[in-house]
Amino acid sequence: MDFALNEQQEMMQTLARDFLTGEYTDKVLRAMAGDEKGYTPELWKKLAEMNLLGLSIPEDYGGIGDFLDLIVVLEEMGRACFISPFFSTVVLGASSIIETGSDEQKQKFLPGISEGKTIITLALAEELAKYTPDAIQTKATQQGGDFVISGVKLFVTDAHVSDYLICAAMTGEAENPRERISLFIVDINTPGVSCKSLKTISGDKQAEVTFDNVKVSGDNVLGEIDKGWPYAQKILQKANVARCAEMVGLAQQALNITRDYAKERIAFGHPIGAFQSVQHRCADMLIDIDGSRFATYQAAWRINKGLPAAREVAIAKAWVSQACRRVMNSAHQVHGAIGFTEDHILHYYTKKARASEFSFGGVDYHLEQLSTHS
């Protein structure tokens, strides 16, 4: 594969970079950190009328794009440290509806996701966190026409703001936990769903999901009765791809922020950045960096190209979640005690690396996955 940005994604980069440049400042960063909702309607708005809402929805649901253009524009938001609903809803609604949705479904919901109306969220993990088919307990009982859905789910990205939920449940009685998950669309003012907010060191807004006794129409099903998973595994190669997108942008802008204070910081009457062992530091970071995009880079690329991409994906997260923490260890260690404190910025990009890094799985499930696919 050719690892330059056609020029399609040269202007998503530029678009996204400008506009997070001039929207979200790090004075911004810091109050959607600590904001109840994480995000500001305006800023929401203006995002979807970029169309970067709509990037990797098909064209005939008022998408632009491709994954491959979205995985442009998350890096930017790591470089930005983007806190919104943005991934939950872009990465993880859009692409499970895309995935599974009947037409019927995707003219219902794919273009509110792109015009900005709606938002939409995976709610997958429980109790285990542990992002297999046989953690799932949450049961969804079909009574006629209906499921009656119960259980509880943990770490759901922006619950709280969400106008719907994807939830994965057991519907059936199978040996193989793979023969028995189904996809279920769930309003989130449905009585029986509520919502508890959950706290995080990044500043991501996530929530425990309880489902009591949650009654859906059989409309609301993805795909079909018992054959989710298959679904599941494609939206969750996605989500992981995108995560190291936007860890490349974090580690990248940590790299930056380093940089510039080791030119800046004197020390015995020079600039650190004079000194051989930061320059060292900083040259590693660069190396740990371009390695990381390239893996992501040539993950999305065979995912954008429909081709089996779990071993891909695999060495992707496995080594962009390794290389990250490389990064901010060095930017720490060149940045000293201020890189630590709260009045600095870099704290905000190791918190958002670290929580990435077990999002959807973290070093230890890749490389047990990739010793499969090997």
Contents of the next structure:
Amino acid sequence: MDFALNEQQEMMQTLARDFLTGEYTDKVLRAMAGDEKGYTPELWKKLAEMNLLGLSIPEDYGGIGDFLDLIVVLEEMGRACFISPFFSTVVLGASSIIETGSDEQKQKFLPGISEGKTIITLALAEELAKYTPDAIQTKATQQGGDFVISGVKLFVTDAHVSDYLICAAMTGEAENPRERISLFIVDINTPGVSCKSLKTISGDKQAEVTFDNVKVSGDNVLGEIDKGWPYAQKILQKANVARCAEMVGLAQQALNITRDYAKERIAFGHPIGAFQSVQHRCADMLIDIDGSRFATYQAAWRINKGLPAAREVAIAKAWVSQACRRVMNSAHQVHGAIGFTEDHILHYYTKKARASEFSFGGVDYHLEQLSTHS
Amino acid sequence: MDFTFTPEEEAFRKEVAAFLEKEVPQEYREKRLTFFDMSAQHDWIQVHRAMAEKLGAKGWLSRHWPREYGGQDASPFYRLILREELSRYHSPGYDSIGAGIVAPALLLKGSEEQKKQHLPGIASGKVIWCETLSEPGHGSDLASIEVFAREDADCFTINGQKIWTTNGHFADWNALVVRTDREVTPKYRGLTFFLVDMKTPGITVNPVINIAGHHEFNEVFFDDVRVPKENIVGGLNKGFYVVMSLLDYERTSDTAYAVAGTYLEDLAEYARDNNLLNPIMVNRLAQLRADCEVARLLHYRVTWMQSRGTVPNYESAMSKMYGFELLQRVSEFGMELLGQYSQLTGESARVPMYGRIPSCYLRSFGHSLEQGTSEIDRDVIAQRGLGLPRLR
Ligand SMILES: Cc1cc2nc3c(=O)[nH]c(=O)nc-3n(C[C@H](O)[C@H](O)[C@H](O)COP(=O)(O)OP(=O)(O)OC[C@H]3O[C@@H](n4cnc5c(N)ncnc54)[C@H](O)[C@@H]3O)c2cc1C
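Can you give me the structure for the form predicted together with the partner chain, which would complement the form predicted on its own we have just seen?
Then the entire complex follows, led off by the chain already shown.
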């Protein structure tokens, strides 16, 4: 048993923390939350220079480190409430290609990602906002060596700045929905692809993407035809654990600023942190954060080792989501009215945590998954 | 024992409902706004004022006041029924500060001249109030406030900054508490309660936007603001006692359980129409309905005490806190029910329920803070309700 980070992970943690503390100030966060693109090319270049965009990509394709290193960095990004297409590109895009791509496809896309030249996202959910194969109604019809894709995808993060979309579509007629899904990588400039941004409470940029008779070649199929769902499940496992890591970071930072505030805010002649009702709240926040971190790292460690992780992922996402909600509620309560204002930084954390919680399945969905794995 | 309303009260409810059916603007009913997200509406202030005057013209805002001040000596259940129906019809128009707390505080502690001057304006719905107690440095610990009023011949001159003044950007009058004695201990003996015309020179009101993006409260700056001595309520340096009774009214004025109940049924209807009622959601909905019923009873108990002439004690803190925290839970239920869709805002066709879900949810963070935090309410319940000893 070992709960500690290793040397490489600690290095990544320090690297990311120092960089984000220096570059991603509250001022930048506010600007990016309101910004249409949600990132600047200069920042993206710096991420590439630090090799952060190559995290978990095999070295042969220009990458560095493994999935656990990526998770460590994502926790730091949560702490900074970092808004950018990093999650879409490195977690969703790169993972999809690593899991499913041929050597040729990996050569084509992965180095571009780690060099900061390519932004990719995943277009999976549809109108039902469910992460099950039966919820995928977008169709890809074979026409000779090509496929023609039609359908509407929802809650696609960063679609508006992406170069490529990974799209899950129905290719077969199989009764079992798990046996009829295929994954495609689609250039966003292909005729028939259009994006409409969805306004949300958080700074995350989400979109509705319509595929209207979008013609792609057979080379764009990721993995095997009709066998895409098991891949999608693996990608979803990584995505969910990655969301957990973000939430751990968000919650940790919310606790840090709450603790600092509880020490300095005076009421009735004492720092409010001296009142037991405030202390107990803060103690519960710490329990929630430690629990969340371990649930997240256990699941991430299993994925990293190639061990079965469905159960641990479901536990992590269901537990961390609820814990993070409790932490945010307490952070607001301890801050009093000042934390209820747009000028205070806290609400960016609260809103981003909600977005992380809901993406790739909420609490009930993951508890349901868990009940089928126990 | 009797858990029903009188036939007269029932008739009043019907009358109010029939009136609101006609008068509430279509857009408000269609969007099913709650009391707490109306302020985001572009025309809210005008509609609020217009509705307040209509309710005033009916005599409904003052029905439970003594006859000599324009009331009908009716039971406080009439106010409760009015507020329940206003919630049910998604109607603005009830000035929860003027009608809800300033009027009862004046009836109890105001001078005869003050009652004559201010009660008619509140009863008619023509004069809207705000209340200014909190400061940047002092919220829960009201006794420590610092904004100072200096005695100056026939008036007091006020200087300093207040904050969180709800409706301060359009209120006509302000119920203000400031320090008039810096030396005295305990500190609460140095506070004085003033009635201040918001048009007095030297008052500056700046918006503070809340996390839901709404403009509800404000910061208020006082720069040599001169207030006549006649505007002191309850006596010099005796403001804390006025505030305490004001806070007791504040805790009973808002019918948060009714807002919660209406919102819950809106959610239930949406869930039913959109096939969202899986067994988990059915269970949660039922639990919240039970909670709403209990919250209603806790509030009815307080109103019943008032109708008997008993002054509620810990009971009002309990009803207020439970009702407001329930509204938070219902708002959270909305988020879970709608899942990923719950984050959507704006005008897109994909946005459920006109974007009310995130609006109610984000606004709900304020419910365990406004009118005294849940921590302070629990202190009141434990200390006044159970007689537990206090540390400070
Ligand atoms: C939506 C909204 C509307 C408002 N409208 C008005 C208004 O119209 N007029 C007005 O004057 N004010 C208004 N307020 C201010 C409100 O009354 C204060 O926010 C509240 O009293 C708490 O004060 P504070 O924000 O300064 O927090 P603080 O008093 O600094 O409290 C911070 C935290 O410490 C806790 N705490 C403090 N003391 C203790 C203790 N002894 N034991 C345990 N815990 C403690 C609190 O519960 C809270 O969690 C409004 C606030 C909100 C959110």
